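Presented below, as structure tokens, is a lone chain in the form predicted on its own.
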Amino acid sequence: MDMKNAIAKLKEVDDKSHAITHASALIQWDAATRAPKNSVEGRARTLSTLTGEYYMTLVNDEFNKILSYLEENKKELDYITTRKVEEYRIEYDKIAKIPVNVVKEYSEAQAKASAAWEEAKNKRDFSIFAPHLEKVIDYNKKFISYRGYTKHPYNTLLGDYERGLTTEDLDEFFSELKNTIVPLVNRINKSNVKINTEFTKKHYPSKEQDKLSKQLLHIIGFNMDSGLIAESEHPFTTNFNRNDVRITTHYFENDLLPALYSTLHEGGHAIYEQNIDEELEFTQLCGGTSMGIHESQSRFFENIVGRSYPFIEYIFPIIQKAFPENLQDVTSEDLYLAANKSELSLIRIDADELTYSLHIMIRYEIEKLLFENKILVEDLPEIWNQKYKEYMGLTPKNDAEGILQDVHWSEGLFGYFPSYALGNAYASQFKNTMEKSINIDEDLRNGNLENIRKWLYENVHKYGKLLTPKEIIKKATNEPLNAKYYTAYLEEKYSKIYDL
């Protein structure tokens, strides 16, 4: 074996792999947009096959040797070619470890549950989905028990989307963002400042929606030639490559606000995957570097943008025209007060940036559990129901609005739902960081979000997975990660809107 022929695998590895994803999340895209329900079962027996294309893409022995063989001349090969060797390895070691038939076997299963969460939510109904995502969790188990793990069961999931990630990590994060949260979510409970929203729940037309949301993926960026917007039960983004990047949303014509922010939160996202440096397309570091740092990207343009004063009073003249009747006697500061209104909810996708990471607390806890072989699948309504009283002092009236609220594990998405978090407080760090070259708040009152998407770009978006999670944000902001970023955005943000 030559550099110039290893070289060339790992291009044609690269391709292919690329060209199965492409296919699979094609396929997904079409199921939660618009896809007939009776398509379960062929659309799964297809994602079957098409995952063990993708396994035996990389599990065999010619692409080993290929990348033992650049693992060991790497003092030869440029810094991309370098962490695209690294990428491949994790993936392959990842994989290799479980047999194919087993991965082609969840692959179906997966996208069974899929539906059945659906069709669960719709019913509001927990029985529907519970032995599918019984399935879902017994593969995920059997994976560790292939891969193996450290300390904890649950970290080989985390490092999935954060690698390193550990539960003694987690633990101390959530127990630090608890001690800010609680005693604030106290503080505003006595607060006398009363905010009105009423005017949020009159009926908004879908129609009406679907085009502002696209008047605010244009200001904030999202390139429309590269991407599209489609409605589906719960709001996502997926990427071909960077010039087909789509996302989601979901209206609500009886709330104003949920469309709204969950198109700024996907934008976010999307914008970040249409950003990642060319020279990066089509390979394995085509893509957000980790969870965590593409969920710091939707929560910067949902929150830190999408929730401030300055950028709603840009926007507000925008949707009074898109809803005069419903809007002629609010003002730009109404609209702010109403969508930063800070309530215990049971809906994780629509709370308020200060009590959002308490659902994230609660489903960490639950997955815990799972994982440590505590608790069963028919238990979860009840455990779930119990963890929202105890953290909201709420109740879910059915099981739509409790334990099925989220699509994440029917699709075996344990190990994620922490990103979001971490999401949060990345982002108030890049603010943190960005504020000492830029007038965000300048900029955003005149709709000008070209000197922050070229911060973010420079920053974070370019480098696609050229750059770890811990190297980017070293390299942003010259320090590692840190929560107190986010806990004095909070502290500062609501003190003034309740008058603490």
Second form
2 protein chains.
Amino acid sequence: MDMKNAIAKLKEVDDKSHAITHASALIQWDAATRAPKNSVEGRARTLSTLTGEYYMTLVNDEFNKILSYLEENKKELDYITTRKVEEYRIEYDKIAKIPVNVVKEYSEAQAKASAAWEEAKNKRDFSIFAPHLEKVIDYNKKFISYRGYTKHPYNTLLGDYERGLTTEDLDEFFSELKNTIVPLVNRINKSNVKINTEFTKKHYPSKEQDKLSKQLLHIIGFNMDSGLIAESEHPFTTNFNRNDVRITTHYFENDLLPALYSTLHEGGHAIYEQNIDEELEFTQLCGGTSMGIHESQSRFFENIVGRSYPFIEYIFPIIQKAFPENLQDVTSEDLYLAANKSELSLIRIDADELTYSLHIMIRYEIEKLLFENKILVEDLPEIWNQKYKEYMGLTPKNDAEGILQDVHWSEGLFGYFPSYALGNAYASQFKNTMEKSINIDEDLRNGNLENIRKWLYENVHKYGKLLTPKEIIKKATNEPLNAKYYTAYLEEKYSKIYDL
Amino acid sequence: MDMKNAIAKLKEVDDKSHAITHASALIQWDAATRAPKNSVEGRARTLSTLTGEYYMTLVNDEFNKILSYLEENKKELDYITTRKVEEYRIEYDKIAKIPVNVVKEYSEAQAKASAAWEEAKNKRDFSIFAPHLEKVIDYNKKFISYRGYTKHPYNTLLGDYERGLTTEDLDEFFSELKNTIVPLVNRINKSNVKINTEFTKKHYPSKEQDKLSKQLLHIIGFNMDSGLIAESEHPFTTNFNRNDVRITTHYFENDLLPALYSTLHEGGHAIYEQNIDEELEFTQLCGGTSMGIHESQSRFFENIVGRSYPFIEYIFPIIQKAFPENLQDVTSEDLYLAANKSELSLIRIDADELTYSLHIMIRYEIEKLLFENKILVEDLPEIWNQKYKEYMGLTPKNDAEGILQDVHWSEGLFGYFPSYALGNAYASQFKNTMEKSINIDEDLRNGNLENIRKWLYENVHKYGKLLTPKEIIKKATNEPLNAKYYTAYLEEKYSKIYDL
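Pass me the form predicted together with another copy of the chain as well; I've looked at the form predicted on its own already.
Starting with the chain above, the whole complex follows.
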């Protein structure tokens, strides 16, 4: 083994793992946006084979030796290669412990669970999804037992999305949020301010919403030559490389707001991916550094930009022009209030900025219980409904607006939800620092997002996975993640809106 | 080595080669139908890596030994496995002679050539495409030199699409066609029958054409649960497995006919793929047996069904309902004549059934010259235009309606065009036999394609690659391919239409 060989082999693994990831992501995107009904089985087979290939590419003695060689000769490596080796080692340790046949079986189970989830949601019947969900959970428990855990089994999964994150961290984090959100919600309940949202519930044709989505994406800086938008059951972002980043949304013809804000949300994810440094392209490092940081970008564009008064002032005439009849007597102030109306609700993706984290807490608590083996899959709808009663005072009418509302579990994404709440906190902390050098309100009022995007590029986007989340927040804001910026932001914003 | 191991390994190669083919085909489908502009490079890289993986899966000592073992123990194999081994051996011999790095380079060159062709066609400028085309041709010449050839270098490429086909066969075949078509065209030129096509050139909105395409696909028996239709620059069919077969069309808003007939054409390809026996699913044998037989199915649905009087009688009211204003004074007889108007023309895909083979002859002659090293790429537009002058008496106004009109060369498909003419001949021969047991005209007049599809299923579709083209035509019609059924069909049809 010499350095030249090792580097060449590393590039080979980069190319192959990248190609497999690209192909798998496209197959999944296609499945969500337009694949025919009977394509499920063939897709599951191919994804399973590709997953097996990905595994074989990374988990083999030769590659292990190459990683070890590079680790031993770390001093000779440039910074990018050093980080690549670190990431490959983590990935290696994560998957090498799981036998290849289990990985392949899991991929097939996942694909079938996704199809079952969609059917179950359409038919509002959890029992269609339950046996598939149970399998997916069992596989994840198996993975934890293969991989081991520190303190709590769930920590292993949490760490996949936010390195080093533990149930202890989250218990504390959510308790801080709770201490702000619950009293705020109670005060809002007693407020005399009543917000009108009737005009948002008129008939908004998909075609016009689609045009509007594209205009909004243009305003926030999504590059349409390096990405596209389509429709799917549940909005998501996927990226094959920095020049092919795709988002989906879902148009509801009886509601203006969901697609509008899901487009801004996914747009934020996409802008992050499109702006990672070119130097990292086609390597393992070309991707968001963690789910939490990713969510900070989507939340930034959805909430801090998209639900701010000055930005709504800017976009309101554009929206009004798209739906002149529906919005002729409406003002930008009306839209601002409607987009920020806070109320306890059943559907996470439609939740307002304030109560959103309550939805996440419910999911966090349920996932924790699942991986403590304290609850059964068949009891999930009941447990879900109990928690919603407790936190929201509301009960879902059916499974589709309850336990079946999210796509995540069907894809095996456990430990992912907390990222959404972390994202809000990261975003507020970024905003706090950004404000010291940029007049955010003025820029938004003019629809000029260049300074904001440049700040995010310089402090977050360009690094991809070159810096860890901890390094990014520290470098950008001079301190570690601290929930106080988020709670202060909520306090200030909602006190004004509800005249508290 | 024992039989159990060898069979297991064969299945592994089936799975892996199938997954790679599925992924690559989806990436290409996506590229043609909606990928963003800047995605070219990333796609080329991934396709190149996947092509390399496909190569490595098939070309290795272990697999060679397994094939040899199975060949030596042929007596123990069932028929499906025997045929699989035969196909793998042919594929192995075809690609093992080409070094893997050349295969990968070629895949990248191909992807870039496709993008350049699209740009060149849009800008009507062959010079944008020329350097890429030259590379693709040089690679194909290199392949021939690696693989060797019998009698004529072009034979090696011809055989890839129709096993055993030679320039000698084709020189004779085309000369027979010429002997019928050229005199027929001359008689038509002198005919007093003048066909009106004005009503087909009105404004036909894409959206309505799209709806109509889906209705037609339903009528001919395309299964929408196992496939879909989208729009692309050039119509094509792709299949990931028998339950996911996709076609594209291209809507011209100023012309009713092109999309209508390209939909029927691609629909024919797709129905073939959807109806291959389930037993062959996910194996190398699950696909059309040759390009010629494939084209026989697309031509069958496009021409023998789609351009027949009884079928047009059946679909005319449906088309009229889709475009009531354009077609209020039109009859099914008018549409029949317009769809069968024969005239010398510049664009292959818009050509009528009679002159179509002349377009193919031009391409065949040019490809033959290219692989005889008798002409240069830079001279192609001139040579193209000369041949069109000679055969058609017409000269393209620009490269887009001349040398750049077809997608094939950008994808490296040389030796493919003759399949189109063979397909016509196969289709007529099938029809001739089918008529002995089925009243085709009556069934078409009632829009009932069940008997026809069943005949095609029993005699062609279900076999996939289990039978060779020669076996299929012999089994189905009791004789080898014979051009006389096609020439007789043309004679009879056009004599009636033009009152000759």
